[in-house]
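Okay, so here's just one chain, in C-alpha cells, the form predicted alone.
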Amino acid sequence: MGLPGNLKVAVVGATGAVGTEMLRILEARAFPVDELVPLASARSAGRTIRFDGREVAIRELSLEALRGADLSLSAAGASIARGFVREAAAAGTVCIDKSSAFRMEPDVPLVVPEVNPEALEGSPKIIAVPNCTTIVAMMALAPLHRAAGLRSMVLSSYQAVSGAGRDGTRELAEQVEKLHDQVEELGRPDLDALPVGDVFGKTMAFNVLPKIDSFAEDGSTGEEIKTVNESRKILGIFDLDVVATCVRVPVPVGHSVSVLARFSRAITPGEARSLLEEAPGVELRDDPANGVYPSPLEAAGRDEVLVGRIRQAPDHDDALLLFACGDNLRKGAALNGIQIAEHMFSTG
C-alpha cells in the first residue's frame, strides 16, 4: 500500500459503535498508527481502550487534544463535528468526518473510494464520508453507471437499528425481550400496551418504521433527502432523477436497498452481473434458484457490498432492478473512512 509510518491518529467518538469499529479496522488493516489519540465526551475521559496490544487513555475532545494529529477520523454527530473540524483542518490535520455536517459543502469532497477517488485529488484537508445507505447504493450502481450512464433511480431502503447507534440496538433488544412470548397476540395488538422507546418513537420490534430523521415540509425525511443529494454529488450528476423511501427494520446490522435504475442505453442483467463481478468492494450473489441472494445477516461483518436479484424492468431494456446489502458500521461508515485515509496517506 505504501503508507508512511509515524502517524498520529485521532479517533473522535472512540467509544461509540462506529468509533469502536474504526479502532478494530485500523488494527486489522495495519494502518500505520504511531500514536493513537482516542477522543470522546467528558463522561468517557479517563477510561482506557486496548489498541495494538496496549492500553490507551481516552481524552475529552478538544482542539488542544487534536493538536499535532496528522489524521482525525470522526464518528461524532454533526453538531460536534461543526465545533472542531474546520479549525483542526486549518491547523494541518486531515479530517475525515462521518457526520452529515460537511457532506454538501461545495469545498468538501464526498467520497466512496471505489466510486469517486478523483475527488481526493489536491489533498483536501476535510473529506466527508457519505450516508451509509448512499454508500451501499453507490457501490452497486457506480459500476453500471460507468458503463451505461445512470439516468434515474428509485430507491427503497431497509436500514438496521445500529444506524441509530448503540441506543438503537439496545432499544430493539429490550423490546424483543418484552414481546417475545406475545408474538401471536401481535395479530391484534393493544397498541397502548406496546413498548415504545426514545430512539425510534414507535415500537421497533416486529415492526418496520418508514421514518428516519425528521420530516421536511414536502413529507420527505432527512434520510431520504440525504440519499438524493449525496447520490447526485458522488456521481457528479447534479440533475439525476432520484427518489427514495427510507425505512428502519428490526435488524441489528446491515443496511439493504432495493433499486430501480434506468440508464442511457440498453443494459441486460447479464452485462450487469459481469460488471459487478469485476467491481472492487462488491460481491455478486445472484443465483436465486439456488438460494443465492443478498441478505443483511450475510453482509454483517463483511467489507464487501453484496448485490443480487438483478433483473430487467418489464418493458424497459434500459432499466434494471437489483437488491444490495452492506454492513452499515463497516463499509457504510468506519471502513469507508479508513479507505479514504489510506488513499490520502499513500506514497505508492
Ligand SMILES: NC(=O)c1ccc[n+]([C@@H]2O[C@H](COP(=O)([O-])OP(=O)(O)OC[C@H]3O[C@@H](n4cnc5c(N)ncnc54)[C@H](OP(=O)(O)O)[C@@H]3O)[C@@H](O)[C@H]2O)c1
Contents of the next structure:
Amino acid sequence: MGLPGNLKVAVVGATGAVGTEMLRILEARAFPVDELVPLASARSAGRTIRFDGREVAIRELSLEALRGADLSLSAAGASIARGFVREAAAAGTVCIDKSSAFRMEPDVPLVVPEVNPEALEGSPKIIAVPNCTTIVAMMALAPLHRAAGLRSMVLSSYQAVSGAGRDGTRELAEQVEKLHDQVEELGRPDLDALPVGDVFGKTMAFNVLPKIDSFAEDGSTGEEIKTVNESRKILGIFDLDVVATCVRVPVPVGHSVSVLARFSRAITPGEARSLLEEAPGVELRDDPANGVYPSPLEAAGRDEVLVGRIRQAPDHDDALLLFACGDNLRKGAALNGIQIAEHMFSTG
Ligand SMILES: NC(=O)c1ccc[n+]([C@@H]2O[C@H](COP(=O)([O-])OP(=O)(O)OC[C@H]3O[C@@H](n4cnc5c(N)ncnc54)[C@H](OP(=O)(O)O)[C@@H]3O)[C@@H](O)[C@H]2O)c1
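Having seen the form predicted alone, could you give me the form predicted together with this ligand?
Following is the full complex, with the preceding chain placed first.
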C-alpha cells in the first residue's frame, strides 16, 4: 500500500483513552503525518504531547483549528462530534469518528476494514467506527458469515472499564485499592459502605454490572441497542435476528463476547477454525485441552481479535458457539479508525 507523504492530521480527543492510543498507533504504523494537530477541550489547551520525537501543543477543538486538515480522527464523544464533523467534512477534511453520533446515519458508512471495506467506495468524507463490542463480534463472525450465511446471533459481552474512558479506568483502580484487603468480607458485603463512583453508578471492583449506557423503554440498554443495529448495518443484513446482553466487568482493557450464531447451512467447528485461521486480523486460540483459549488480558495491547472455544451447538448442525476477545482501545476504536484512514488515503 502507498500513502501520500504530507498529510495534516487532526486527532480530536488526543488526551483521552482512545486518543492516546491513536497517537501511539499513528507513530507505530508510520502513518504519513506531516503536521499533527492534537485537539481536546479548553482544559487541556496549552499542554503538550510527545509525538514522533517532538513536543506538540494541544489546542482547543474548533473549526478554525481543523482548517486545512486532510484527516480528522475523532474520539471525544457523540455530542462533541455532532458539533464539528459535518462542517469539517464540508470543508474537505476526511472525518473518521469513533463516537456513536453518525453510525446509523444512512449517508455515513460504518466500517470494519476486514469486514466491509466496500462501504468506503466513493470516497465518503465521514466514516463512522463501530462500537467496540460490535467490532470484536464482527471480526469473529464475518468470515463465517461469508462462507455459511449468518441467520441469527445471541451475544453476551464482558466489557472492560476502559470502554468508559479514562474516568472508568480510574474509578476501578480507586475501588480496587479501597477493597483489596476485604475480599473475604465481600462474601457478605455491607452494601452501604461499598465505594460507588460517578462512572458506573454501582461498585465496579469485584463485581459485574449488566448495564452499559442507559436503559431504553423495552429494558434494553443503549449499548445493547447499538450492538444489534450496528451488526445489521455492517453485515448488510437488516433483518438479522440478533439479541445482546452487554455487561461491564472489572477488567482494565479487552472486551470479550460469547456468541451463539446460527447459519443458513451446516457448519462444523473444524470448518470454522479453518476459516478463522485464514482471516486477517483474527488469531485462532482454540486448543482448550492445552489451556489455549482467549482471555482479555491476552488480547490487551494486541491488534488481533482472539477467537476460541468454538463448539457445535447441541442438536444444531447449523449453529456454533464461540468466545472472542479484542483490545477495545485498539481494534475496538483507534486501530480500526487508522486502518480506515489507510484505506482512504492509499494510493496503491
Ligand atoms: N474507550 C473505548 O474503548 C472506546 C471504544 C470505541 C469508541 N469510543 C468512543 O470514543 C470517544 C472517546 O472515548 P474515550 O474512552 O477516549 O474517552 P475519554 O478517555 O474520556 O477521553 C475523552 C476525550 O475527549 C476530549 N474532550 C472532552 N470534552 C471535549 C470538548 N468539549 N472539546 C474537545 N474535546 C473534548 C477530552 O479532552 P480533555 O482531556 O481536555 O478533557 C479527551 O481527550 C467516545 O465517543 C467513546 O464512545 C471509546
